[in-house]
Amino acid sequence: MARLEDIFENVSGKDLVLLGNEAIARGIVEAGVAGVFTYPGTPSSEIPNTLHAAQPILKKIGYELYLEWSTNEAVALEAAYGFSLLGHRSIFVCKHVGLNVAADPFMTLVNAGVIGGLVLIVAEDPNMHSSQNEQDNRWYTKISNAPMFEPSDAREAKSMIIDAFRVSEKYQVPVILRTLTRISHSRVDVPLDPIIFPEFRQTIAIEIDPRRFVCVPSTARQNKQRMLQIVKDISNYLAESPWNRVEMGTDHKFAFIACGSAYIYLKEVLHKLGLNYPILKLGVSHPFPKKKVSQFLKQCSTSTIVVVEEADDVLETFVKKLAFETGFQNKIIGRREGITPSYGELTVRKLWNGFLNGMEITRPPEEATQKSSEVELIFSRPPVLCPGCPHRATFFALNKAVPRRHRLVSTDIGCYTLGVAPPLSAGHVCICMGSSLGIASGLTHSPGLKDPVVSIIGDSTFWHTGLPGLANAVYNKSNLMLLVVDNSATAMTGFQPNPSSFVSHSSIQSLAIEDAVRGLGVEFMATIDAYNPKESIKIMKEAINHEGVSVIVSKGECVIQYNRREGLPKDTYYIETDRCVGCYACVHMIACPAIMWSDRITTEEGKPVPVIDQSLCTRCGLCKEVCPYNVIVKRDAEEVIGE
């Protein structure tokens, strides 16, 4: 792993093995970006994380970078846009669903255009490793007319950033850089180029022309006409882009058109199969390079065209439309013929199988086939709440205060969503960021409802899009209990700050969720300690019986964040196995990953006795609170580990 000092060293010609997102972070400073605006979301999180950690290093070499974790993606894009209006290069970073949140400002600002360069880095998550949906954001380019660059690996992702800014500034439009999980989270050898230092200038007010930037209907109509002409100009400009290139092969039975990371998979499969076909590699997918594709179809007039792409059949659709317009007679196949999967990530194995099943290709030697179809020896590890997580304690208290069979729970996006799994079972529905309150409010007004309604939301999500839902619930007199699980961090994506986080080295003053709640007119508001379940249960019972909206803020800092800062406490928790009766309450009620079975230790009846794995235990003490027989005790950690 490369050190930050090496990643941001002001040198060129040096090669480093970098994570894709680290390479993109380096590309951002090589492009002279002055401002980065984001809301964290996997698989994009490491880009701003890396830049944040590198700010002191950049400052030493005279590079001033403004980095902002905004309250949500719409605000982040609006702020990045405002920053660019003063002539400075700015970056907006989000994951694929984040662009949905930012879609309202995005659709309009594309037509209004920019003054300084503005690039949107949008990271998609095929196969939904950490997302609630699969989504191909190339469709956004069609409805918005924004240009899009599609790197095939981290090297291209870094280099494309500068070209994206050139297009953005030349044509005064925002540009999208589309990355994928395997680009963001793979490591490759990346050459460094010189760092460009931001140029700051004074922008006079007259440069921001209201006739263009105040998007009332008359202005919007002019902007749309202007944008349609710009798309034509950009298309001509990018017609001979080096990112779109033809690699002529020796065999013309098939010819391939590929974009993004799919190009890398294609090259590997062709190499394994010993095949050499023509390939049109597209790195700029919108505006759709009609001229380049049309020329390729003419060159390969006797070939079956195979389109290889990640996610939806966007490129295939455009290629088939162009073929119809130009009279291309040969077959064009792709996702619809099973060459690429209809859902999930594209992989070498899936593409290999697609070739063998969907194309007339001679099956390779048995040995190679076996290697390709081997079952991956990776154990399935579903995500769970961490040992000592304050949310586990909160949900345990919720289960005691409001029995699971007598409640409806609308939860939200965050690590606390994992509480939906048994035995905590804290959730019946979850759609998107901030939706828990709107859904819960609708449930309360449904005729015939008898069970109480609980809405769960995290501290970061509360600021992201929770406030409008809470205002709506109060205004419309919804009868629900809102449980704000406040762990003082945007923990799921890497502990980024949010407005209620305390940042010790920052001059920024944190905001109190309680103040915002009171300001919206909530009459029942209480703050509880997540690790004090007895008191939590009592207050939750009061809140659930309150008529109207009640709000409980359950405070408990993310245990990983706390222990990284403070270290593990000296005392730990230990099960006195000789007194344990094997009731398994500690397992059935909280399911902490640190509590495991021991094959060597049993009760007198022969029942296995649980033990606490001290390498996982975070010393939260919830198991002691849960144990009905008081056989879990606090002891010196060194003594326990020594045994």
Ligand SMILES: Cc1ncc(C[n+]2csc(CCOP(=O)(O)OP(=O)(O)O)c2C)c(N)n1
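So that the term is clear: the rigid core is the largest set of C-alpha atoms that superpose within 1.5 Å between two forms. A quick note: this is a predicted structure, and the numbers were derived from the prediction, not measured. Positions refer to the first chain, counted from 1. First, how it differs from the form predicted in complex with the named molecule.
A displacement of less than 2 angstroms separates the C-alpha positions of residue 64 between the two forms, with the rigid core held in common.
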The other form holds:
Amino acid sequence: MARLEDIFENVSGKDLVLLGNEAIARGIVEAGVAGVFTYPGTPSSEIPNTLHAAQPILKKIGYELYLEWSTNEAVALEAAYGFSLLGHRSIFVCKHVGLNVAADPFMTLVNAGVIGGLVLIVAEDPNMHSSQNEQDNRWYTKISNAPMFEPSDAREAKSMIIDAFRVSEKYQVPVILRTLTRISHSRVDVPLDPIIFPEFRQTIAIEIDPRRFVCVPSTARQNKQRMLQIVKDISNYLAESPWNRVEMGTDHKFAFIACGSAYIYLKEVLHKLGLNYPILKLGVSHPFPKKKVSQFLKQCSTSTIVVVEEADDVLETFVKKLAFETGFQNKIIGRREGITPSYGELTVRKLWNGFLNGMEITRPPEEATQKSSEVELIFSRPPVLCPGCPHRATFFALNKAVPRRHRLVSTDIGCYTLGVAPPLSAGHVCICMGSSLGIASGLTHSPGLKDPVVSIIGDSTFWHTGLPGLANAVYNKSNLMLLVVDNSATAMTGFQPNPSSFVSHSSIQSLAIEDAVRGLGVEFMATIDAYNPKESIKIMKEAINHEGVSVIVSKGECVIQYNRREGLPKDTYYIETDRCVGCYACVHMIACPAIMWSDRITTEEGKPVPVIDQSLCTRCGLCKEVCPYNVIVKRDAEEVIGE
Ligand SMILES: Cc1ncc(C[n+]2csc(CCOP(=O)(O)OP(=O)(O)O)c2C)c(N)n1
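Starting from the form predicted on its own, produce the coordinates for the form predicted in complex with the named molecule.
Every chain and every other molecule in the complex is listed next, the one we just looked at coming first.
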């Protein structure tokens, strides 16, 4: 792993092995970006995380970088836009669904255009390793007209950033750079280029012309025309872009058009099969490089054209449309012929199989087939709440206060979504960030509702898109109980701060969720300690019986964040196995991963006894609260581990 000092060293010509997102972070600095605006989301989070950690190093070499974790992606994009209006280069970073949140400002600001360069780095997650959906954001280029760069690997991603800014500034449009999980999360050898120091331009010379930037209908009409002209101009400019290049081949039965990481997989499969066909590799996919593609189609007049891309059949659609318009008669194959999968992540193996099926290529020698199946060795490991997670304690109390069978729970996106699994079973519905309150509110007004409605939201999600839902519930007199599970972190994506986390990334005073709740006119509001279930159960029972919106803020810091800062508590918890009767309440009620079966000890009746794995236990003590026979006791950790 490269050290931050090395990643941001003010040198060029040196090679470093970098994580894709580290390379992108370096590329941002090489492009002289002055402002970074983001809301975290896998697989993009390490880009701002790396830059944030590097801020002191950058400061030492005289590079001033403003970085903020905004409350949500729409706000982040708007802030990045505002920052760039004074002529500075700014970057917006999000995961693919983040662009949905930011879509409203995005769609209009593309037409109004930018002054300083503005690049949107949007990271997609095919196969939904850490996401609620799979979506191909290349469609956004079609509906917005924004140009898009599509790197194949981290090296290209880094180099494309500076070019994306050149296009953005030359044509005064925001530009998207599309990355994918495998680009962001794999390590490659990356050459460092010189760092450009942000020029803080004279703000006086910049004119923010209301006739362009205040998007009332008359302005919007002009802006749309402006944008359409820009698309034409960019198409001409990009026709010669070195990012769209042809690699000639020796065989001509097939010819390939590929983009993104699919290009890398294509190269590997061709290599393994010992094939050598021409490839048109597209690095700037929008505006669709018509001239380049029609030239290629002409050159490959005897070939079947194979389109290889990850996610949807976007490129294939455009190539087929162009072929129709230009009268190109040869076969064009891709998704429909099973070359690439219709959902999930593209892999070398899937492409390999696609070739064998869709292109009728003869089965390769045994050795090569074995190599292509290596990827299958990855185990599937479903995520669970960590040992000691405060959300587990809150859901345990909820189950005691409002029985599972007699409630409807609208949950939200964060670590707490994992509480949906039994035995906690804290969730019936979850769609996207911030949706818990809107859905809960709708449920309460739906005729025939019999059970009380509970909504669950995390602290980061509360600020992200929870507030409008809460205002709506209060205003429309919904009868629901909201549990804000406040762990003082945006934990699921790696502990980025949010407005109410007390571990702030700046000297800014954090905001209180309770103040916001009170400000919205909620009549029943209480704060509980997540690790004090007795008190929590009592308050939850009162809240659920309250007519109208009741809000409980359940506070318990994320145990990983806490233990990293403070270390493990001195005392741990221990099951006195000789007194255990084998009721399994600790197992069945909280399902803590640190509690496991002993392979040696049994009760008098011969039932296996649970034990606490001290290497996993974070010493939260919830199991002690749960045990009806008081056989779980607090003891000095050193003594227990020494036994
Ligand atoms: C629109 C959108 N942006 C970002 C994400 C990524 N994301 C998933 S969970 C999460 C963090 C939620 O934090 P919080 O609500 O505090 O819950 P915690 O994980 O701390 O329990 C984020 C940012 C997403 N799924 N959707």
